[in-house]
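The chain that follows stands alone, in the form predicted alone, written as structure tokens.
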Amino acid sequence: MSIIKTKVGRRSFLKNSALAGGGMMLGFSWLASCKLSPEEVNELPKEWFKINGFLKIADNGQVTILSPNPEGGQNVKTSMPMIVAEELDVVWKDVIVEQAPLDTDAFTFQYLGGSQAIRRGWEGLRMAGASARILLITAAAEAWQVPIEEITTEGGVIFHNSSKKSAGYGEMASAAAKIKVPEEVQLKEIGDFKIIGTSQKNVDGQKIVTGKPLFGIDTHRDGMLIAMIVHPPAFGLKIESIDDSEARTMPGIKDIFKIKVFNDDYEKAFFDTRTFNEVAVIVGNSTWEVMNAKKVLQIACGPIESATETRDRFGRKWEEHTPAGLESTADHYAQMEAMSAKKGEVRRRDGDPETAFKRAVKIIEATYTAPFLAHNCMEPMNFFADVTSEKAALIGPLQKPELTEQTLSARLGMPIENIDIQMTRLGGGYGRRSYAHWLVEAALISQKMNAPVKLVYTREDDMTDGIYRPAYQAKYRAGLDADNNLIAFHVKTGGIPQSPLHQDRFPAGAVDNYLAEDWTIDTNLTVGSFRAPSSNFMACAEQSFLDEVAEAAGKDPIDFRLALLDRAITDPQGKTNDYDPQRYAGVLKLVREKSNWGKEPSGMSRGVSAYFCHNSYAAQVLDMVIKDGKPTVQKVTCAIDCGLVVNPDAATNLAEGGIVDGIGNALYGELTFVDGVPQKSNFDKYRMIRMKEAPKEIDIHFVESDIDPTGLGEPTFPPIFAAVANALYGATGKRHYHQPFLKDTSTLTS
């Protein structure tokens, strides 16, 4: 069995305590240190123990485990607790789910995003489980007189075969609850598993489709007042004053005034984005009435001017500088050709590209784009804050909490030991809630109204006040030789005002002459990260290029892709190629074979499209057929590694949720902009994919493995873009660079 040390040096992760009325609970960090020794823990009441994710044994047998991570649909509150379910040995259908609160004492990495969550928890959350089960097994020794090794547990219960004797695990916990962690435990091995890789129910599943209240803006307290908030209509603007006089005199209106989101001298953490940073705000009795006033409340704008601010990225700082102006989607892409024009910064040379196109036989070029997107999260910008002169309570739904509890810390000058934000489901996140500007203006206002308030978003005000996707553009060329092999490759990307290029991926490694540069426009529009950060668009463009290349060489873009591959194994080009060429392969010959590749029926155009991101691989063919001028996704075949799976429905559903999501982003999902003012405020002109547009069928396949979890929430979002492009052109003929590939009124002819 594998061998788990909970203790490295001084570092404890793992201590446990006596509940007040009986019974165990275990608690565990595998990030953090303990500040109080074991004793001290042990001698803790309950509630002064706070930890990160922990579960508690009733001395009636009831077994409740905590999901540490914020829950947005990735189904990790789920997820999590099975796998410390699997190492405790108990069974499922007995187990309590509960949401495990924010504690920044105990915690390091509670948070959604980057498809982490399963990935970084892995070993913690095994760690836990064996934990306690070692424990309850030592107390059953101790109390029955007999070895340790002769001890066994099934399904909750403790057994001693010779003795004929056993135990529920609440008969021993309290004395469990006694005995020092060890320093090391056994972890079960993988074919032992009988939860892990077994497909389990959403534990909130019943709530939410009978309408219970777990999402942030089901909040209510006695009391409790609505606020809203008004911005600039434009980016590049700030308000300078309000006229107000109309909407004072609204029925239930409170107060309105202006707050300023983080004051002048505040240096911004990488998640501390925010767009307008001084907005108007309206507070009164109901949502109704706020609504209502807010259509009547003037203000007057100005521009804004160019500034320069540090920002601090986990210690790492850099300049970030926002230019003045009205900024148009017609002058972007102008921008984004000029610089494409010119030498960008050289992130990776293999070999000597320039050269090597000079012997190229055939060369092939193609420059991609993409707009800016809005995260359209179904659920609205929300948070409850309570905020008095000792303490701040809040609630809602956001994903980088701990970070979100800093960054209020300083903005109310509070210390973060009386800050509890509680952290409620979230209807939906996308990376849209990791920059948690609504939940410090809602602590603002509290603090101003001195009363609980839900500040509340409309879809306006969140569609047209950031945080985008941003928008990029990516060039692309391609020499062959006289055979038609692939002898040299260049990329030359950037964006506004991020660059999307991850240089050491695929195909760097598998050409001898590659050449990979960059470049970056500033913009006063605020971004940042979208599902699949920059992935989401390089895998369109590398994917959409590499289909073109294979034509030119006239080889199958299957098998060129294999071949690419097979090369980066056996002969790899570099040193610092980020992706394994096997697993990558692996995906695309699984892929290939379940989709029935080269056999498609008659009158069906098919694309493929693969890529590594957040440590897994995810292929994708997708049949399409044209349909009165436009395209019908018919089926869709994934294939997915992402090393161990441990809820097979859930991650099904979460693949299938990705693919979905991708296609109507490729096909229709796009913002611009007029002289600063966002072109789309809500979903009459922000097109979104429909229910009949969804494909048809789904097919997921997951790669037998016994690697630990990686990413799975954003693997199949990238890949798909490219899919669709390359079917489209099967269809049609046409070679698609532009994003979105429709407009809504948009038809395709063969």
The other form holds:
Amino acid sequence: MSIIKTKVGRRSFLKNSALAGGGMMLGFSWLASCKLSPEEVNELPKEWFKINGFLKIADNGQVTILSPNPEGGQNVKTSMPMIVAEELDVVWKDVIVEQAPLDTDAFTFQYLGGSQAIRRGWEGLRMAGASARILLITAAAEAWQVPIEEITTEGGVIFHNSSKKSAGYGEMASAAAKIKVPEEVQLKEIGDFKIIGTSQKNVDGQKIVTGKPLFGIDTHRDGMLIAMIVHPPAFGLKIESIDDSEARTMPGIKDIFKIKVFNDDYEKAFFDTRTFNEVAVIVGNSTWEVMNAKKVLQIACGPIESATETRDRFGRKWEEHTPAGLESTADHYAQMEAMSAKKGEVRRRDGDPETAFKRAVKIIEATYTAPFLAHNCMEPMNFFADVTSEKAALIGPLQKPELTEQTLSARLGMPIENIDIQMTRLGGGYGRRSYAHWLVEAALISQKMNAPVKLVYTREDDMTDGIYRPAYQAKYRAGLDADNNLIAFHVKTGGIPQSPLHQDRFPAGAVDNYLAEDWTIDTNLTVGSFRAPSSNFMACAEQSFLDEVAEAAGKDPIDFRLALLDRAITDPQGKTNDYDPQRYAGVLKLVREKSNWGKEPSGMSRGVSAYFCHNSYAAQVLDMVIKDGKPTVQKVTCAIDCGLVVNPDAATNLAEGGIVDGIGNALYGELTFVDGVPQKSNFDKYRMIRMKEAPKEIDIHFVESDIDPTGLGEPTFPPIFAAVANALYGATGKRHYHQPFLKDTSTLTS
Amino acid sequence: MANFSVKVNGKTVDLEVDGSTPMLWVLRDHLKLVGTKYGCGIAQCGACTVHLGDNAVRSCQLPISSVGEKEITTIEGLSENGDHPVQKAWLEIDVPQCGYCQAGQIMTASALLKSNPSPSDDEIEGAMNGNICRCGTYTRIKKAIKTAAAENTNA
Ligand code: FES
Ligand code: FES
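What I would like now is the form predicted in complex with its partner chain, since the data block earlier showed the form predicted alone; can you produce it?
What follows is the entire complex, opening with the chain shown before.
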């Protein structure tokens, strides 16, 4: 039985603010909207009692659990409340789930990103449920005048067996809300879980399949105007003037002006990236009218000057250098090649790699590259804002509401208390919605128009005004001795403008002589987080390379990896290795078993890959055939160790999604530039994976575990790139080093 | 600007807009039927799919002036209580991740099943290939279409 403190750091985690007495009155229509169908709402509660920031209990026993984090498809809106409900000890189907607003007093870490919601929320969510249960029990003990230890609960009912007394949670809610939260609470034993570990359907499922307004872009308010931006056509340019003589006269157009997203003296925080700090804005009555005016608005642009600015990463400052000029992809690859020929920054050296390479009888070398990628969330960037001189109301999809709120407060010069941000469901995020400059833009436009405004990016704006996945290159070298043992390993990698290196990841720790170095190249293209940042490239390069090394060593690719992991278990090299080799080996063994490794169906080519990132482990075997010259993925078998799985079917869905998305990006994903101009602006040119190219079958297996849950939004994404590359090698006889592997729909590139 | 009268989800609505306005924006901006989604505006993603008569069409490419007498059905009008076999199958298989593309997927799938009640895998892939899902729910979509088809044939 684990006992945890209800104070986390300086925060008293759970305030029972219901001391205000009576609950909130919420109408029938609100309640009905939360349930699948109105008939399920048999009894309308009269009063709700807020037990803590996470939950409210009504006088009739109805429980509402607030889901603190933004929902973008990872199913946290179902999984997080399940954890609360488990410790509260209620029946899941009686629970109503509501999206919590941004509330830094009640919640910590209301982020979406880095697969962290469940991992970081785990203890707090359990505590919220467990402590509420204690308050209810305490209230009952007082009411019945019995010792608290004799009280039990089940499914939302409190029992005192010897006196045969019982009461629903609703009957005790009012009293419970007035009791002080205890300093410590007991959590359930994992073996006693009734909700966690069972598959529960998406709480928004019914709304999604009936087209209810769930997304930011669906927001509507009376008197609301529509706004769109016009930005320079190329990175490296800025707007000098706008000619709106024609656009202004078009039907439905209200105003056209320029906005400056960040003031010149503002020190940008980590997620305040904005390429085009000044953009033109068109505001009008309806989307189509604004789109038409957008086509005729003329802007004149001039070159940007190079600049160095100090930025702030959670208190740590760094200098960001933005060069002037119009950049092109061809130059980028040449620059990366030139950089990799120079000395890099040594990040880790174990043993004596130089001497070991001289001793090696066989040296394997390979270079891998990957392009810039656009996020292409299906819901384009958008935000609603209603800003007056006193307050700002914002509604929309974003991943880091707490940080964005600080940015907006600084930009408007308005105290945080006067800013209200409501989070909507995200039509995809994958990192892009962490950079919420569009929220600031929407607020500035609303302020100028003195009206509620919905800012919507067209697909073209979304793709050409992006915060892209950086371009990367990695050079690997491996040295084998006469017995085909890996005696030296060297990785030298870098990117534009970020290095993807994780020097302490596998195979660090498994090789005596190991060298990891890196470099970076400045750019004026804006980059940022993209589903499994940096891992999404390193996994592909490293796991493709290990396959090639295994082949050179004449070993089975899984045995080869397991032998290295065994070395990391029994005799780890170096000081810090940031993976657990047992768990790493565990997923490889599980995927070997589940895929019937060694007995692949005839005519099928197989590729294996395994990676550790975002605190979870994933290993995959991908089966491929070439049909009409095109690779077809027949099946992907995947083993995952992400600790305890809260909601297995939802976790499976998310894992499948990472695999499909990864295959798509590996085969087709690419954004190139010519003189600063993105060469793709919509889905006619930007190839996204479609149903025909998706695996015919995906078979997901979770390692059974009692370890606290870790993330799942990202870990299946990075390794699948290499599983594709390794299967392609078997299918075509050619190693694939450069993403995307298919430049267009039909040709295989080498 | 001109006056139009269109039939949407069984109701006739009159409105005054420019004739070039795509039904996507008529639905979303003017009729507040926001279940139909904007994804690309150029007939490449399928997020805006509605039924025109019995056919799945991309509403971003359907100017209001070309609709005429034909009946338009949106996700909001696919069934009265959200219990169309395709919607039910979607819930049973728990298809959605972010959910943004799903209205378009469901509209394409339901039109497919209307014209072809038990499609083969190839036919499903052919019909659904115009609908992009960045979250990667394709294998579940296919499974849900088969589930709905099976219910159709059993019923
Ligand atoms: S918005 Fe119509 S097909 Fe994409
Ligand atoms: S569910 Fe997110 S795009 Fe399809």
